[in-house]
Structures are given as C-alpha cells and as structure tokens.
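Just the one chain here, the form predicted on its own, laid out as structure tokens.
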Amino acid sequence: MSGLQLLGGPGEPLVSRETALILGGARIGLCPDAAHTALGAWPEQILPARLLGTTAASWQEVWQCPHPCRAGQHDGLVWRRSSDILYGVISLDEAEFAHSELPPLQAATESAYRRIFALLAAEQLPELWRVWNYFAAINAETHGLERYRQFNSGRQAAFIACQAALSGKVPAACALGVAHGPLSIAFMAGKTAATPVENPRQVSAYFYPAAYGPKSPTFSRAVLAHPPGQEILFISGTASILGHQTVHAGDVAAQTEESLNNILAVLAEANRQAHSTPFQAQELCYRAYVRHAADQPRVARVLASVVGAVDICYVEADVCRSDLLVEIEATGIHRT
C-alpha cells in the first residue's frame, strides 16, 4: 500500500485488520456495541443514527494508513497521526457547558474548535482538510436560536479566536443533527493546504446572507488535500440548494437529483484544479443522510442512476435545514 486508504462497509468487516496502519475511522448505527473488538484502538467517531436499505446493524469507515501510527490524547481530543496527517475525535456533552453565559450548543462548539486548532499547532499540522459534525436536535430551537445557528456561531467564533480564515481557504464539512448523543466531531488535518472549491450553482456557504442566521457556515463546498503522491477529494454535505435557497421542497426524488446536480458541478470544478487524472462520480464513496427513513428507497433509485451500483452509506438524519430532505457527501482519493 502506498498512501491512504478509505475503507467501509456495512456490518464488522474491518475489526480483524492491523490496529498500527488504521489513522482513525467511523462507526454508525444504533447498535454501536456489537462486536465492538476494535473500539478504542483508534479514534472513532460513533454516529448512533439508524442505518437505511440494509440489514447491517452498523456500518464501519476505517481510513487505512501505509506507516504505523503515533497515537495520543489532547484535552478531550483522541488522536492518531502518520507522518504529516492527523485524524482526531471529540465529543462533548453539553451539559458540562450548562453554566455558560452562551447557548450550551454553542459554547460547546466553540471549545471543541478551540482545543482542535490548539491540537494541530502543538502537531504542527496546521491546515484542518475536512470536519465531520453530528449533535442532537439539529433544526430545534432553544435559547431564541435554531441549534444549528448556534453552532454555526460557535464554530465561528473558534476560528476568529484561533486567526483561522472564515472565508476561502476553509475545510470541507457537514452538519447533521441525530436523535441524540453529545456533540461529536472527527477532522482530517495535514501540514499542506488543501485546495478549496466552490460551486457555480451556490452561493458560498461563508457568503449566506443573514436570514440563515447572525454567523455564515464555516465551509468549502470541497477541497483537494494532497497527502504525499495522493490527491484526496472531500466533497462536502451537499443538498439541494440553489443560490443560497432551497428548492424542490417536499419533494425528495427532486432533492436528491438537484443534490446530484450539485455534486456534479462541484466534481466539475475540483477537476479543473486537481493535480490528477479526472475524477468520476462512479468512484466515489458517499453517504447520504435522509431526514424520513420511508425516503431511502426513492433516494437510493435517483443515486443508482446517476452512480451506478456503488455501495452507499445511506443514514437516518436531520439536514441543516428543516426543509431539506436529504443531504449527500463523497471522498475519492487518486495517486499523483
């Protein structure tokens, strides 16, 4: 093996591989604790969201590594690093910020970014290539605010503090709400910066216009981060969403095509910057997040049409937006 891998799948197929080359991985499902051989021999972000169109009761992400790993704990962060990248995971639970002057969402959020950049400067690893965040009750409102504004706020906050870039030169990302559990949130970092894309169908998610709440979404649509003779594409959430507006409500075959639509055109852009040969759709690794598990299967028919027979990750979840349906992201990763 001569770089990263990103391997997954549903069930526990990945537990028996050697825990020295895994950097870090995910495990989703509402049974966490089954077979759960592997857990804590590398970060791992737990999503206890309900998987859809399998029987599997989890599903599991490892990213695999050519050269062991250096692990380590950092204020609440477990952490593992291979030569110059660093994949770490947090959760917080937002009780323990029940006494902030702040909304406990946001405050938690804040310090959760805090201690990550505070993390990848100890690390020397400065440049955060992709974040993947999950909280409970995503589209509430608590303490005048919608929770994901909340969030948006805090995560904002944390950049200022820490003199990172609000706009630009920011990583890829997503935000999903679930029924419940702490704040949790996994990252990717390296010493390179990775290369930010933009749709030309939306408006940057740092450019919304205040009436999606008083602080923008800290995120590229997608970045290209070049690991040593690697070029990874981390495609953001990605929904369907115009401009800055959504469309298609109600409507989730719609949705889940104009998702696509963007997916594409984002696709299109990361080519005309990618130091490697094109990427396809039909390589790529997704997981989509549908809000009514009823929806998956006209969710999976629009995918396979577009994508073909891939393995797809597909979890119940709430999007950013109480009238978005679905929500769909993708890594590929070439040689360079």
Contents of the next structure:
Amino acid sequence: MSGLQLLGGPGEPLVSRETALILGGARIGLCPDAAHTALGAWPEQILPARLLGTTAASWQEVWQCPHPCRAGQHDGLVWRRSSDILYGVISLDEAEFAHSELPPLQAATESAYRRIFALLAAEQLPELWRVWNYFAAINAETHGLERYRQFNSGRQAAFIACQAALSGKVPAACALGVAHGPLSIAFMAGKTAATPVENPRQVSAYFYPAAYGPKSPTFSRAVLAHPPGQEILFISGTASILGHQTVHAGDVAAQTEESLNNILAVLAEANRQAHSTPFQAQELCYRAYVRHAADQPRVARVLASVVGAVDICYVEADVCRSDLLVEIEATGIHRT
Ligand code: 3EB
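The form predicted in complex with 3-(2-carboxyethyl)benzoic acid is what I need now, so please give it after the form predicted on its own.
Up next: the whole complex, starting with the chain shown before.
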C-alpha cells in the first residue's frame, strides 16, 4: 500500500483522477481557467504567475493519499484531511483589511495565520509542517515598510498570539511575489511534530538581524515530516544568502549555484536526522522562482548540471529581497 504521493507536471488538469483521494494541490499559470477552483474539487492554491521554460500554459501539482479525504470549509479556509494529514488554502483580499490600523497586508497575514492555527487546533492536527505564501508587490514599500516585511510582522504576530514557537520548531516555507491576486497561503499540517533542519552556511531566518525588518521571518530551512510509514523532506525556498547576506548580486548563474550549494548543505543536515535512506538531490521535485523571465535558461543550465534531468517547475516570481534573482525549493518523499 503506497502512502502520500506528490504528482505534478505541465499541461492539462488531472480531471480523470479519483478526486476523493486528492488531499490538495496547486495550479500555476497565467491561463484564464486557473482563476477559479471548481466547487467540490480539492483545495487548490492558484498561483497566478507565468510558467517559464515550457510551452505549457499551466502546471498542476497534487498530493494523492491512499485513503479518501474528508473536506471542510470555514472562515475563508478550504481544506481536506486524510487520517493524520491536513492540507488547506486560504486566500484573502487585502481590500477587506483597508480599515485596519495596521498596513492591510500585515493585518491580512495575521488574520490568515490565526485562522490556520485555529483550524489546526479544532482538527487536532496542530503541527504545521510546510507553508506556501504568495502575494502581490512583495518588494514595494507602503506605510514606510517593504511589503515582505509587513508580511513578516503579521506572520510573527499570529505565531505569538497562537502560542506557536518563533524559532526552532517552525515550519518550512516559501514567500514569493506574484504580479496580482490576493494573499494566498497553502499549508500542510499533521499530528506529529516535524523535525526542523537548519543550514550551517546560513543564519537561521528567525535570527536575521533587524536590518532585514522589524520582525524576523518565521520558517525553518527544511523540515522532515512523518506521515504513517513515510518521511517527507520539505526544503524551504532557498536563495543566494550566506550568513544573513545576499551574495552575487546581479549574477543569476552564480546566485543559482549558491542557492544549490545551500540546498545541498540543508540536504546533508537533513540526512543526518532522517529516519529513511538518505535523500539524493537527483530524486527531489523542484520549483524554481525566477525574477526575470529572460534569466530562466541560465538558471536551468546550472540547475540541470547539479540535479540532472528531473522535471523542474520554473515560475516567474519576485523573491523577497530585491537583490535576489532566484529562489529554489525542493520536496522528496521516502518510505520509513
Ligand atoms: C531567505 O532565505 C530567502 O519568509 O517564509 C525563503 C523561504 C525566504 C521562506 C519566508 C523567505 C521565506 O531569507 C527568502
């Protein structure tokens, strides 16, 4: 009996699958049909961003479970769970927070994370493993603060309010800017705590100095999560950062190499703590976010030379520091 599986690729939506077995997923692309999710379908994070390096208009990713899922919808959240794993998506329109005394993105972010923690408590699956965060204009400054930093303030406030740890046991994550659309947050959670993994080449993001914003980002470099009989490695969005500083500003090939060196370092750390056989770079599923579409071939050349001919999803997106040109994340699943 196989456990949770991550399926994905470019092209047509997976309409013919046994939809009861789909926990949730994501659809990436600028095609018009990605703008809505069919009623009754699984929770699907819509990422309104251009796919790069392919002629396909969209890319679909789904998490498939061995057992039928139970679905729920509450307070703007759409979710499914299968035994001890829950996947959900929340999207919030910042305009709804226009009258908050906080910057609307900060208020929306805090509200979204509070709702996520409330759902996880209610469902008794309190351990947040992995979060995917997307919103518009990530590098724009409003209310005297870059929007990514506003997002960090809202996220941290919700973690504090919900008595979640701010360091150590925090989820893997990514946070990217897309051209338009609401704040969209997808998440996976479970019953058992994930093992956090840090990168010895980088300062932990939750200990970044205040120069990067009044509140630190709340994420781990990776986590190892353990659904029954399996081990999932979630490597967070990884960029060209050494210590806490951006390196190779303006050089996308060098930034890609450095990001991969960081991924390999996180992989080695994860393998020290893994319960299964070692994870190999060549077996992971990758998503690469590229700030300038024209840079995609250069990113692909470097990536292919390190990880081989695996299917990689390239997405046009803005990275959270304006000097970062690329960010790469990866996921792998083993039996234990
Ligand atoms: C970095 O290492 C690059 O704020 O959730 C990567 C992964 C990054 C997650 C987040 C940010 C986040 O700081 C940016």
